[in-house]
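Shown here is one chain on its own, the form predicted alone, set out as structure tokens.
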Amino acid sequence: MGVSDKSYKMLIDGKWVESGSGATVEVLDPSKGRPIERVPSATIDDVRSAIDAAKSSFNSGVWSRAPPAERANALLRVASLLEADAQHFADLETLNAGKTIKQTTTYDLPYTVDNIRYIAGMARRLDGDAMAEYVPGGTSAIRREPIGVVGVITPWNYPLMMVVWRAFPALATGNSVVIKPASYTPLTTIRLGSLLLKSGIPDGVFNIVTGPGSLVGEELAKNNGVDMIAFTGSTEVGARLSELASPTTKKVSLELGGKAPFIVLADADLEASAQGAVVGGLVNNGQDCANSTRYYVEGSVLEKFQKALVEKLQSVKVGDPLDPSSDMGPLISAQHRERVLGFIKKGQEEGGSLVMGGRTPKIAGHEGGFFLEPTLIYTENHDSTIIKDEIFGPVFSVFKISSLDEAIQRGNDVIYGLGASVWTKDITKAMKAVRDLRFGTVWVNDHVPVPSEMPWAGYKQSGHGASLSRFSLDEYTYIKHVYFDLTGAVRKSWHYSVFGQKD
């Protein structure tokens, strides 16, 4: 069954259904300000009878024994299914989340799609330790097995991209899941789920539930029924969702927010920097764990360098997302904006310095949208909270370093642990950098690039596990030692330890 255009339900079981109180929630253009399509808004009652259908669809077998080939092949089919889709999908994710078109049709659809076949491909190749002897008379192996129900809570940023790299792992070593897509962002999640039916995917495998966190969220996370939950979003929320999960010792799998270092050194390439400035700092319009938000520059350069970040700034253009020549479109919500404006303001009481931006711009045909101008801060104040906590939009914060080592040490001073850049031709202080900067994606001479094949995980608060990479796939498995006896003997030489004497 496919999903039209006007029709958003939930995904149940491999039905499209309602909610059970009828209720529905509202889901905006925030480029306007303006609803344009109505979700269900799940009861407990839905998000258990997708645990149910879950369940009962692992332990069915159908999909969880199935050969690795089968499962790689139905997710082949749905990366095919997707790319014949692009345009659709990336038209209908710029106007729920307020992408540019340029983005979702020139990146979020094609890596998307990449991120299936690279996961799909993984599926074939999943393997346990080579069988060996470890001790006299036996043979031990490792198996890798499904962990069973799935629960996947995703996040408004990038909608689609991100049910791929948190459920499509899951999928691909035999698990079913439940999906909560952001309340904000649900469209392209829905749409997303007739792919995999017309896929071949048995009913049940996979199921998405629509409302609010505070339910579905937290139902998932506690509910006995689900086996394992994996989260992309704020540290706050996972904090949360860790501890309504504990009491089921149910396993977590955290990616959480960052605070990106972009550390210039005197002798970087100071136009090739700024631009990298530029892009790190507004991808997806600045509402990115990874963009770089603090902007450690040497001394001798600081001055070149923000002027050549103010001129590349003041040319973005801020725009309607549709018009392929915006660089630049709304921030998600009217909440969202006004809590970043909140940090532009709080960064000036500390002692920051407002260099340019922090207007909202009103758009012609756009005038209730959520837009924001880039922004940018020079500060002295590292205990400043632009400099330490996270903001989630275009907002440049500037800090003068002395040295590589001190970049580090400020680099590293804040709770998060997820991305972040040195830009310099020198390699032993790229090297340097690489080793000591606590982060689980260091960049040198760019910013934001994770090919499928790499691994994007964090230290400190910014979570544990991995999406992306062959580890992502490990992150869905429990791993189990076979042993084999090989003697055929009724009394091992072992045996007396627990009962009898020693032969």
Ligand code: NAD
The other form holds:
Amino acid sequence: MGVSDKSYKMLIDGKWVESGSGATVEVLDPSKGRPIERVPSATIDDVRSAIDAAKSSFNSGVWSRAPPAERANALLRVASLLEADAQHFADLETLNAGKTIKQTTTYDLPYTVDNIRYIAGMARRLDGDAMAEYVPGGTSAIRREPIGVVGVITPWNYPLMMVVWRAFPALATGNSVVIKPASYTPLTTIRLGSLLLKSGIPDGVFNIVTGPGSLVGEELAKNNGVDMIAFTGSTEVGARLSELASPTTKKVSLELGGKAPFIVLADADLEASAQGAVVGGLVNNGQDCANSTRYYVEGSVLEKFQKALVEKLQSVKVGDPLDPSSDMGPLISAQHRERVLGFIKKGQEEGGSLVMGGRTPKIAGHEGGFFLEPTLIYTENHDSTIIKDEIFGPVFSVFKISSLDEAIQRGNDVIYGLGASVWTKDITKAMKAVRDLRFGTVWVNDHVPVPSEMPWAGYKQSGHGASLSRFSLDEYTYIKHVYFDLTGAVRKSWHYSVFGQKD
Ligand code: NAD
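The structure above corresponds to the form predicted alone; please provide the structure of the form predicted in complex with ligand NAD.
Complete assembly follows, chain above in first position.
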């Protein structure tokens, strides 16, 4: 069974299906603002069928009790199939999400394949304490067991990668999953489904249901058959899902928004920091949860840094994302671009000065696309919305600071805590920033890299739990303590504290 490029369906219990109502929704190319595909719009019954299929596959033990090596090998087969089809996936991701082809071919695809290989390897090495006699006369051991049915809800900014970050550690540890991809970007998730089928993963273990978050996502959060929600997306929707999941007390793992500070101290290599700022701010068209967004620059180097940054931003090529020479494609939707433009306006109304950008370029052949120029606003108002809220667009806010202490205090003064960077040659200052910045990742003299072996996790309202690294597998397992009596005695030495007297 497979899925052709002309027929994107849902995957339930190993079968490609339409919505029970026959309804479909349009999927757009954001670089043209034109429809490219239609996918099913699920009914509540479709979601429930997927949950039932996941539950019965889990209960059958065919995957959940398979030896770790069997699960690892199946995931490794997916990695190889994905690697072999990487160009097609990269093209499709670029077409559907507007990411540049440069990024999808050289970063998203090879990195996602590496993520899968790492996760597959870790399926065979789950952590626990050594089996030992922690109580005299008894041996204790730990088992790690899958949680059950995991509802995975993903965002549109890394459609394929976020499925892998969330669903693959769940699969590696023996869970069954129901995935709801973002409504804007379901295509690579569906194509990935065909690779999982080819890899021999049993029917019902990996299900895909497409449709609106308010219906599909909410049903996953509420339904008693779902044991855990793994959500990557905005802080607002994450909070809503926690609320919906609370009556069934299901586990909710949240990876949410970010608002990364980028601290440039007076002794930093200004050329390297300006270069790092462009890349940190514009990766994924400025729609990355780790994008550097707030530039805290020491007063003595502010002018020089900003000049270097503006010069570099002026040479950024905004254009057709399928053109390998484009540095930046469109934003995901007309509505999202309006929201970002609203922030640019607000930033100025709240005292900021527009240094560059703010316009919506027309790209030949892509007149309907949702493009926006890289935009830089200098502000001295730290309460400004552009400093405090996640914009999720190519908007740089520059703010003058007088010391590292001030930068750390201001850097921490947001609700988010995902990624942060500090640029300095002074090791003492770097280590102080590493210690005091309340963020899940702190980069020193770089911004963006996260190897598969290291955790990606939020502090504060950026969520909790971890993707990547060995910690990501912990997310999807229960820890079971098993205790073996070694004495064989009817009356154990400690029984007197409940019943009878001490011998
Ligand atoms: P979003 O919260 O709008 O949507 C995420 C997913 O939730 C989508 O599949 C959407 O359809 C679904 N959804 C929407 N409303 C829902 C509801 N009421 N109930 C259930 N599901 C619902 O986020 P987005 O706009 O797709 O993605 C951008 C956000 O994701 C940003 O905030 C970004 O920082 C965050 N993000 C975080 C990470 C991370 O690792 N922390 C990674 C990528 C993106």
